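One chain is shown next in structure tokens, namely the form predicted alone.
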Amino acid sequence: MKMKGYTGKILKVDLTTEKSHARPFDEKHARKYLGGQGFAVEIVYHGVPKGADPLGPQNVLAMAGGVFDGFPVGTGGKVAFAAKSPATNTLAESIMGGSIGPELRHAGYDALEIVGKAESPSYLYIENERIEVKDAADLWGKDTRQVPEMLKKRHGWDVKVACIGVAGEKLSKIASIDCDDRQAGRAGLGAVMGSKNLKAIVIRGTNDLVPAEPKKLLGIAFRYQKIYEAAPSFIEDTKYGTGEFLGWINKEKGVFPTRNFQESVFAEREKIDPYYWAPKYVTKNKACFACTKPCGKLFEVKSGKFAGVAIDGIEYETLYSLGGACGNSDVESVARANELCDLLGMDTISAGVTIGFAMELMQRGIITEKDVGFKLTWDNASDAVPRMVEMMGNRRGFGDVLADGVKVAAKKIGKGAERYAVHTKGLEPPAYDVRGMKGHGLAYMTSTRGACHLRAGFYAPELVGKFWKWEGIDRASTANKGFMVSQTENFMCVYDSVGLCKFSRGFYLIAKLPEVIEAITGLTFTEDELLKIGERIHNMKGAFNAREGVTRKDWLLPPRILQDPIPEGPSKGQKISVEEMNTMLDDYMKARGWTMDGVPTPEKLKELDID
């Protein structure tokens, strides 16, 4: 009997051989792996060779929409991408709200599993049982949004678009995947298309998604949309979008990392809070595909030297990165910095942490004007930003010393540069200075695809003392830490599982999940069961690293976050020393049931099922 919310297939294209295949999976894999990021982990996880190059043909590129995309649930419209990441070597996922993921499901697939490589530049085209590779030079060398205007033109409008830029095809290690304005920004999965000559995937689904229980399923749906609505956090969040707390987590907290770490508190930083650019740049909201929350703004500035720019943003990461990190408090900028990354197709947090990691060796004198071709200097970030985005982008002139992100910049300059490349496993910090957040700094490190403020979220508990289960978690503390990160990974691997928002965390806590679930799928779980599909998930990413050689010699914090305490502001002094670094990392292994090495073990492999 066929299953219900699912299509019970999963679509498998070779770009050398342009054939491709369905293969059906069965409950069992349903209840194993949940869908979303557990399918495409799956995919991942047993599809790429041992040492296989992540540029390379073997290389797999998975993509699934969650449980909950292409039904009626608030906030449940994400997709998961999935590949060994060039950037950092490991099995990484990357998420975003874009339309592909429930069209892909509407085209008769739960996920898609993309292997080889095109002879020449190409897309995926997939209309429901119609597959097919077709040539792309013309699309070869356009921006994000260039190419879903040409195949929409050529397809029909209602056909959904995911693409990469020109950084992808210059195979960039920070380059992103775009769907709808929306990015799949992490770990350079845009370059892994790129060594593929895959340009774009292209969907028309025109096929029903049939839930086990429609009026039940709806029940849900509007008596979440009421709790949304009630709660405060929804009025700030549509009105100001994702950046509304930028003044607090400087002023309260004083862990906002500027100008490359070396201070956590941005003085300028009401010039690109959006409490004041909202009400002067934003003409409408803007939501991911089926969300109800919408908490994205079309920014357009409509004079000066920015005038043209309009952006969907400017998100709180990307305020930081091309904007605190850089000591640029130029808001329009920022802007232009933003619009550049999305339509060149770079992840904004790693190119503008890069950009700042430049700007600080500028400073010490370890680069000159001369070799960067003018001022990057944080006097000059209103203009040097954009530029530099624009030349990492093309990989043009210095641009392509820095166009792979921190790590491989600071081995290529050398002279000492790798004392101040902030990353772990090579992929550049989110938002947070984790000198002052010392369970958030563990998080940076254990995360499986290199520093991450998303894979565990322990950046909200440890900054308003609680979530979940817990009270009174303090910041300043590595008590206990190790085990409440495990659990907080586990949480967010169900969650870009069934395809939600992690800024509904809030209001669905994992016990409210089975009722939803059931309701499409027929399907019922209690909350340790899925709970332990997260531990599944999150065990598979940890063996595929240990399996590639990344284990704990590599997830360490770098020097800023070890050796330098932060300089002024409420956080003042603090840092996470090596010992405390080392005591939580001990303590993360014994939780997880893994040797202190960070390698998964046989008996925690087995006691997950996973072979």
Contents of the next structure:
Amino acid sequence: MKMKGYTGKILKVDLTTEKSHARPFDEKHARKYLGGQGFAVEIVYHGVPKGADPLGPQNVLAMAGGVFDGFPVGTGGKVAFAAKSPATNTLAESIMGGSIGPELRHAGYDALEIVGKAESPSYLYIENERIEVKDAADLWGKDTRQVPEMLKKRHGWDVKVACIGVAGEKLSKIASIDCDDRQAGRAGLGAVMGSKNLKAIVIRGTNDLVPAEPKKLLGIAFRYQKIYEAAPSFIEDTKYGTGEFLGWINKEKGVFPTRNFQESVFAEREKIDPYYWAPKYVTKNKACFACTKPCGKLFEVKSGKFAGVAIDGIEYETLYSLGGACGNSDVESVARANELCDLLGMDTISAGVTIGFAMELMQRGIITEKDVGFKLTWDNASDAVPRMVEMMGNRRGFGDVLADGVKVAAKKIGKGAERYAVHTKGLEPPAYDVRGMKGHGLAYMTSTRGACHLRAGFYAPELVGKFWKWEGIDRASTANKGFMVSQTENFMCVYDSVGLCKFSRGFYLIAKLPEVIEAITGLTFTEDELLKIGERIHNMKGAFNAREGVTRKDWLLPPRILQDPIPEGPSKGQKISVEEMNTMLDDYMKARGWTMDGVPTPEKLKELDID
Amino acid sequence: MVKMLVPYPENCTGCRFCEMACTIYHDGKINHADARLQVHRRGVKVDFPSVCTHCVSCGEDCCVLHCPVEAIKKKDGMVYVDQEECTACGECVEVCPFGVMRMEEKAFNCDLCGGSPTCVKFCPMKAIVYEEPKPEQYEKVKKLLAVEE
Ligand code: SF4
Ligand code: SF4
Ligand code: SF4
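Same protein, the form predicted together with its partner chain this time rather than the form predicted alone?
Now the full complex is given, and it begins with the chain already shown.
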């Protein structure tokens, strides 16, 4: 094989028959899908039959390491998971920083395809060519820290473990997958593992990874090392983590969703701002595999009622979801709720937004203290939020109503609750109030996995005003947003396929990627060729979703965004009107070459060589 | 005073960049088991690099004393394996308290990259520093490694 860097193999494991098979792929496959998200999406696109139950044995769980995984490229160790999502019924991927992607490649595979369903609780053990489905009876019911500890004691400290918590076992549609205290959180992929009776994936790889040009690669790595070290974001992220711009987004931009999007400036923000808490609680820096600009923080609570809490966090998104969105200004309580989410295996964004939603319902009298069992109120947030997380993860009491996210909860509760459920396609939104960021609002709709800040990453261009090839971007305008969002979506698909962290996207714009890819694989790409791959990946997801009946009618923004203007702060009065929404969607469909219903056309699919 | 690799576990993020840089520099390929230093992650609270270049680091238990054919030698205090004499018996790998004596066809260990340590160059957190030995830092690593057993 001409290409280097890749292992050239995809491992398929059928949990029903316990049979496995490694199939080779060629250079053409690599050139078409690149790796990481591209490989994972291809596997799900071709592997999941139409109408398959996301929580049934026909669903496929794919996992793939990016092109850079295992190689010394700063922040280039991300792994992509993908499946048909139980939350959205769409093809959803979730990207994680845990070290299991690089380990998979050392074991000899670029991607893993898991099909079928194990008869009883099991875990998958992969040690190079040795593939076994093993009994996990003793692991069932254990949390995401106990599981790797037990497995490492059994198989040695060098194995890498990705696992689910109790929430995944109980098929919560907001369940996550955990590895090294990092999570593939979004769209309920943890429940897909749970539905397959798959508690954990354990990998040990001892093979060499050989780049095409080792010396050149080391030189490139060193060059970026220097660029990182000099960058302000390196210094800020390393000191304060990803919440570093929380103050700014509140005070300057006024788009920090608060109390279930009722407000967009959190008055008590200083209490959850890392500039305030980092010096007090952070005891060490943490990083993903291969990351040379660590944003991870070891957050430890040493005294008080939350004493003993120790997490890799608290990240910006979680400061919003379990903090501002729930009106929770007690940072120790946010940390505890974050820890419970991690241990039980639930996405912090979805869990927090769902709790904030229920809090608004109690505020409005739609649910009462009697329904919940305690005061799920803004003024009781510090106690109520962690308590509710615990109940959701275990599906206990009212926690069972909330365990599948806002869309399902609103339906179960009825009484007009839907009016306050903030989501698109069934996925709870991340920490940006898109009423004040129109393009980002479009991106929440077009994102193939539902409301997401990272499928297009359009918050960065809109908040900063420039990105990549554009300048003077006005966040209050709809002009050109359809085109720009489609382009940045393609960009992000490339990012997730090479395995780079999106916190590096300002450092390696697409034009910088070909030399790195070449040093590792020996394959040459132009910038346009890479973007074409990104377009292909996005179109495959779009075609899959259309096939499942998820079209434009299902993409629309929720009532809160369309009807209630932002009440105060720097973005006061802003919302996205139905007319603006439709204009942006029309523009987007044109830019994509899709029908106005959001369906990729046969011509487009042919142009992109998608079968 | 001679310079050595000094570990600062409190600074380490567990990124393992140093291991990758070490093997790619020496072998042109990546295999963490062949890195002349080892990074450990033991749960959310503990990440640390384990290094050893000179006898100062480990004191009594040094591989030099345990090698049955005296293939492990010292030059300016620095430990190296005489490739001619090494019989690949694995004794040194067994006794190395830092777990950094490696074995392929023959035993090998850190050579300080000829005086300009690659791992130090790439560690973003100054968790490995090339400086005069600090015995208390090696003690920290020994303690962390002991917990693991
Ligand atoms: S910047 Fe943060 S999220 Fe990205 S790779 Fe580094 S530690 Fe992981
Ligand atoms: S100094 Fe060189 S040989 Fe020694 S551990 Fe560091 S990179 Fe490896
Ligand atoms: S490069 Fe530095 S921070 Fe990263 S694992 Fe090695 S010693 Fe730790």
